[in-house]
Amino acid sequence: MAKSIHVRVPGTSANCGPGFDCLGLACSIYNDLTLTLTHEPGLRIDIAGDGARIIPRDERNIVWRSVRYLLDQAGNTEWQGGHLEMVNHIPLSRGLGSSAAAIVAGLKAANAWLDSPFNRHQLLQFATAIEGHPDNVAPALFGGFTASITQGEKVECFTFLPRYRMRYVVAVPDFPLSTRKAREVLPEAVTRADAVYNIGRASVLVGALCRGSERFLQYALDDKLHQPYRASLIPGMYETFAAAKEAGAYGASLSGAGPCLIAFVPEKKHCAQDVARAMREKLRDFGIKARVLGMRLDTRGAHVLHHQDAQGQVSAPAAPKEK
């Protein structure tokens, strides 16, 4: 029997409203990873879920083209070869970061593989040089909120927990918007009013989540960098947060770039089920259907869930050198 290594990573909502680029978190919903590398070349995937039917299954996979990535920084020219097995639950080209899910997961896995060489901070630096920004991956890796900076070619980032706890609600429109769509609407210069704007709602969010200010929360997520230039290719998304708000939730926003919309919501279970009504009925309103998913923040991030040895052996891995 060969070796194997299964590694579960969390969806990501990013942005949260004023973070462009900057801020994210960690979401209940995962895809699972199995890999299992040969000394061979050849390359074989088998993908279950979401997106299962238009995923690569050659050499152009995020997931697997993110392993070798992992490999060749580590330097090894052992193995040439592999098997993914992947079970994806997170909606894809929705803005729930599937495709940072992909990058970590695979990053992760390859990292577990060669009995983990390089720490998280480092798995950070790697995710970002794939994806292009950190927002999505790195609450992928770290679990919780995170805020993250570029200082020079360096990613930093910290992680926190609010100090209440939330429920998130998700409204999924059924039908995808690409990230490179969603940024070709965005201006190349704002105003100096904008970006004060969001510099204070950023910083009143982040205050407001550490120190527990619930009620700071019905204006920190409003933004005018992104979204009023997105809500053309979300018809109804203001009169949804509108709803969202009206129902009982602190406030919503757009989740990374669209479509899918956020609503940060108190713990009360009738409040998110109340919440979910109105933002799907809001969709309804402009044609738009949508599901909506109920979840909570994950702590954790993106972790292995097991090794399997060559002899079948399975077991939790140790205490992580990842810090």
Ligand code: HSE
Given for the second form:
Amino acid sequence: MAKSIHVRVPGTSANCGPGFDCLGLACSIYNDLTLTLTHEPGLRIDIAGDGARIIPRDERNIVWRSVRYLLDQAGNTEWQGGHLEMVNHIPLSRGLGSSAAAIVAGLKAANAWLDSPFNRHQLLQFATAIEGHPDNVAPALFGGFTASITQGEKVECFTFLPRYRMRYVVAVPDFPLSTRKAREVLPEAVTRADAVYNIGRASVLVGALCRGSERFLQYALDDKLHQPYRASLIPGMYETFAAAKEAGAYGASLSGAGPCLIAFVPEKKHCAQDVARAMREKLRDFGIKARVLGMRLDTRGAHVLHHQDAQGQVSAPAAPKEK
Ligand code: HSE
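The structure above corresponds to the form predicted alone; please give the structure of the form predicted together with the ligand next.
Below is the entire complex, every chain and molecule, led by the chain shown above.
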């Protein structure tokens, strides 16, 4: 039986309102990848689940490109071809980090295949170089909430967990929205007043999550850098935020570049169902069909599920050098 590596990567919600291109969280929805590399050239890709009909099954595939990227970074020419088996649960092009999950899955699995020559911070550099911004790939790699900065070419991120338990209610509209299109509507420059508005809220959001100051969350998800410009792409967006709050959420924001909308809901209020219903109904009022997912924070990030060697022996991963 051939050696294979099986990895699981969480979906992610970037920006968290005011933290445009910097903040993100990992949530409890996952894509799985099983990777087998071969000495001979040739690629076989099997895909089940979300996007199975439209994701390319050739050299253009982003998971495969990420595998190749890592092999190149390692200077490895031994492995020329491979077999990818993808099982996708993260909705494609909806703002839940499906492309980040694909990149991280390819890097993580290829790294494990080579016995982990790179640590997670190095994988973050690679993933950001491929994705273009760190706010989805960081939580996909590390789990929890992440705050990322780029310093020249280098990306730094720290991870943290909120002091209180929350549910994350995500409305998934039945239409895709490409990140490219959602970035095209953004202005090149913003006013100082809008910058200050976001700096304050992003700072308060991180502080409030770390210290457990719940009352600040009612303001801390608001944003002036990207959501106002994207609102026309998601009819009823602000009204749906208001409906979620009315039903008991702390607040809500666009998830990444959208079109998903995410509400932060206090676990102790047991109102996730009410928030879900309110969001679905409000979007319906604006002619948008949406399914609603109730998720938790993923605190683990991308991980190797098991490693099967060429004799078919299955083992839990060795204590990763990457941790
Ligand atoms: N920060 C990015 C954006 C996330 O809002 O455009 C999308 O991948």
